[in-house]
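Given as structure tokens, the chain that follows is alone and in the form predicted on its own.
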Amino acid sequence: MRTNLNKIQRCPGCGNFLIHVAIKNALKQLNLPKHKVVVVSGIGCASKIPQYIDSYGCESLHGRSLAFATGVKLGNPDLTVICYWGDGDGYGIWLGHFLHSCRRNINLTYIVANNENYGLTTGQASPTTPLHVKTRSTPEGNVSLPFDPNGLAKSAGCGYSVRMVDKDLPLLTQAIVDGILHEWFSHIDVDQACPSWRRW
């Protein structure tokens, strides 16, 4: 456990600020003791969140945080486990972990900060980038159909899969509360602002 949390390192206007506040609000609303909470992240703009939540936490390998979080939950089922990724990490690098987590239905909460690009590496197209959008990796426009994360989750067996927007803090907080209280795997896809790279 940390007594002094690190200085937050995000671009001004980043939606991760609001998602971070919503997670903290949800934990406070549920009155969860910090030694009973584990926040696991991957790599990317979203990945530093374990440094900013006063609980146990881990920044795991790129695309592997759901596997790590599953191990934490299986090792100690009494813990509240929150897994926090970006869309590139979660829907791109290791999509298989996401689909199999939905199928296995282990009781953890998976929150994806979906800014529709790889923001940390300067705005390349991700699996959720809209068609025809020009990015650093698609200068002529994206030609790949974007994923429907909630449709994928539900088709793989996820019973709680919702899409929220970062700017609606009360609704996002409630979605996280509901996800944590859901007895099985829960998936929250958050439409996240990225003023540095998401300009469409």
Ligand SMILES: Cc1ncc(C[n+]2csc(CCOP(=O)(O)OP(=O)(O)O)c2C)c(N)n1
Given for the second form:
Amino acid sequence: MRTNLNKIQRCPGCGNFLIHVAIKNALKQLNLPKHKVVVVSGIGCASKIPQYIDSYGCESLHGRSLAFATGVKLGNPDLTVICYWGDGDGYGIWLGHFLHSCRRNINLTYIVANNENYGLTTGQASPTTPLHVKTRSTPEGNVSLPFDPNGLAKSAGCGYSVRMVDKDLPLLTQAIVDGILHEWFSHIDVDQACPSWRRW
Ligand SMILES: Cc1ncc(C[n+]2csc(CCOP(=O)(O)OP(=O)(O)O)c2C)c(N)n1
Ligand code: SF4
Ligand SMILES: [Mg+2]
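Having displayed the form predicted on its own, please output the structure of the form predicted in complex with the named molecule.
Starting with the chain above, the whole complex follows.
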């Protein structure tokens, strides 16, 4: 963990803190030196991760981290490349990259901090917001059905796609270890607490 920046920029109780600890534990367990790890994100609360994990990293563009990470991995296959971002990034703006990454099956570890809303932009509905829930963008209740990210991944050919909870650190850590050890594309959707906006 970086110690100079990690005291800022997140609400108390945010699940991203726990997921970061799980990633850190997984990297430690696998004995991966920091110069061999690249964490690529997009834009959002979750996507601030490169500011917190002491490795190589890049906050790329909203929705584009898988494209960036694919380039990093192809350029240097020896690197462990982790994509980490939110559900708006991963399942909304550029869902296509997710499905094509499953199909191409390049060895990336894809972790989505799924708080079921667009946290950074103050809690609008995302593709995983449950039906009928009231958000800043659905004041009368969400009328769109949420989709199932793991079902989508599997239908696109992903051989490792799991759903975890941020609070279960041992299980989440193990899922990340398994995802990194999986030699193809791996997808970990994490049910993430967002006390500021996800009040359902
Ligand atoms: C191309 C583009 N469109 C929209 C935005 C505005 N924007 C920034 S973060 C964000 C939503 C982030 O939601 P999510 O990916 O779920 O991350 P969270 O903040 O919930 O962790 C949006 C719409 C942007 N930065 N770039
Ligand atoms: S808005 Fe939600 S996701 Fe963003 S820092 Fe606060 S609790 Fe975390
Ligand atoms: Mg989100």
